[in-house]
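To begin, one chain is listed below as structure tokens, in the form predicted alone.
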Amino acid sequence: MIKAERIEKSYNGERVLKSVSLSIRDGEFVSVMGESGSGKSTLLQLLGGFLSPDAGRVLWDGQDVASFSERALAALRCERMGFVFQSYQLIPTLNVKDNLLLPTVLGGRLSEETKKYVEMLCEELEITPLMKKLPETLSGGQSQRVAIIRALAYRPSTVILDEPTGALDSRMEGKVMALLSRINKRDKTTVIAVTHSERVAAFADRIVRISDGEILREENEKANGAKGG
């Protein structure tokens, strides 16, 4: 379980998150929705341990992330969590193939099985012809799909995505969300996704709506048939 307990975050004296509490169960699919500047991306980075809260705490399976050593944080990111940033954060000097396999190399988990899994994901999201390309030659949508596959490459138990379909057309959005939904259901992978799209949010078990740094409400109803794609 991932749990945020009354977390707060400010930048230059401006409160971005105001005593936010949120629990995410193992295997749950949660969408976080809100206007630009609502604090949802900051919330995701706090949940992933990329930022430290000014107050409150973030727990992974009961352990306070703030107490993790650099090695423990690295292990969390290399072994248990896949994270997709809005900026994608592809390594500019590595081609697509090497970017995709980098987390498995760093985590010591590169295997033939992993390579085959990555190849399957590339086929599904239509990245295979781009394997030798450098990131600077990719479109925004192509970069986004590479970042998503990279986050899924080593089958992490939790995937955290910041606007995972923001640069995609409706056809590819559907393919990405079908993939995430399938992994969530088949592998019991926890999925946490920030989105502006009601279509994307409808794939979740629960929608968390955030405004001005506070959670407005949570909606636990699944849209009929949305997760079946």
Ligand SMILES: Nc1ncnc2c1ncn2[C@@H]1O[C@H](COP(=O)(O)OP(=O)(O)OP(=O)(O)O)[C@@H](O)[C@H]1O
The other form holds:
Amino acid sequence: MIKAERIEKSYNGERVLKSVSLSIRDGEFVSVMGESGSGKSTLLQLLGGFLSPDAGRVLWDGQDVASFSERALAALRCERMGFVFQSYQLIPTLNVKDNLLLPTVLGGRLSEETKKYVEMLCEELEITPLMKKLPETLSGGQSQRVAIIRALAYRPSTVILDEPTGALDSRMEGKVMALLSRINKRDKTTVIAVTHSERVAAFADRIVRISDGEILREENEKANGAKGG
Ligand SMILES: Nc1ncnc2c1ncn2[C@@H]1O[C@H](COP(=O)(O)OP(=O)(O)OP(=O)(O)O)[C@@H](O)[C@H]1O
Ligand SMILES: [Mg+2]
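Can you swap the form predicted alone for the form predicted together with this ligand?
Now the full complex is given, and it begins with the chain already shown.
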């Protein structure tokens, strides 16, 4: 369970998040929507422990992220949670293959099974021919798919994705959403995804709508609670 309790964040005196509270259950698929500048990326980075709230708390399984040691934070980032930044954050000096395996290596989890899983994901998202390329030579959509695979590689129990299909054509968007849907249903992975697309948001159990740093409303996408599969 991931919980935000009345979190606030300001930049240069401007309040970007205003007392936001949100709970995400294990295995849930949540979409976050809202206009540009409403605070979605800030919220995700607070949930992922990449930013600290000015007030309020972010709890992972009841533990305040602010109290995490360096080691616990590292474990969160390399074992429990996969995170896809809006700007991808690929390591410029590493080729695609090394980018994909980096968190797994850092988390001490590089096994034949993981390599096979990454190869399978690369086939699925059509990244296999790009393994030796450096990030600067990739298109936006290719970089985005590499960032998604990197976040999924070590099979984290939670993935947090900031506009994961923003740079993709509709065929690739379909493939990414099928993949996210599958790991959510089959592996019970918790998925939290920001999107501007109603079509992408519709994959979620719940849509959280943000406006001007506040949660406007939450909608149960699958109203009868009967999640297929
Ligand atoms: N590091 C920063 N320094 C100063 N202001 C920031 C910083 N990061 C974000 N902001 C401001 O906070 C507000 C919310 O930004 P945020 O990136 O969370 O929006 P968003 O909802 O993700 O928008 P988009 O849909 O365009 O990605 C914006 O007004 C932005 O200018
Ligand atoms: Mg954003």
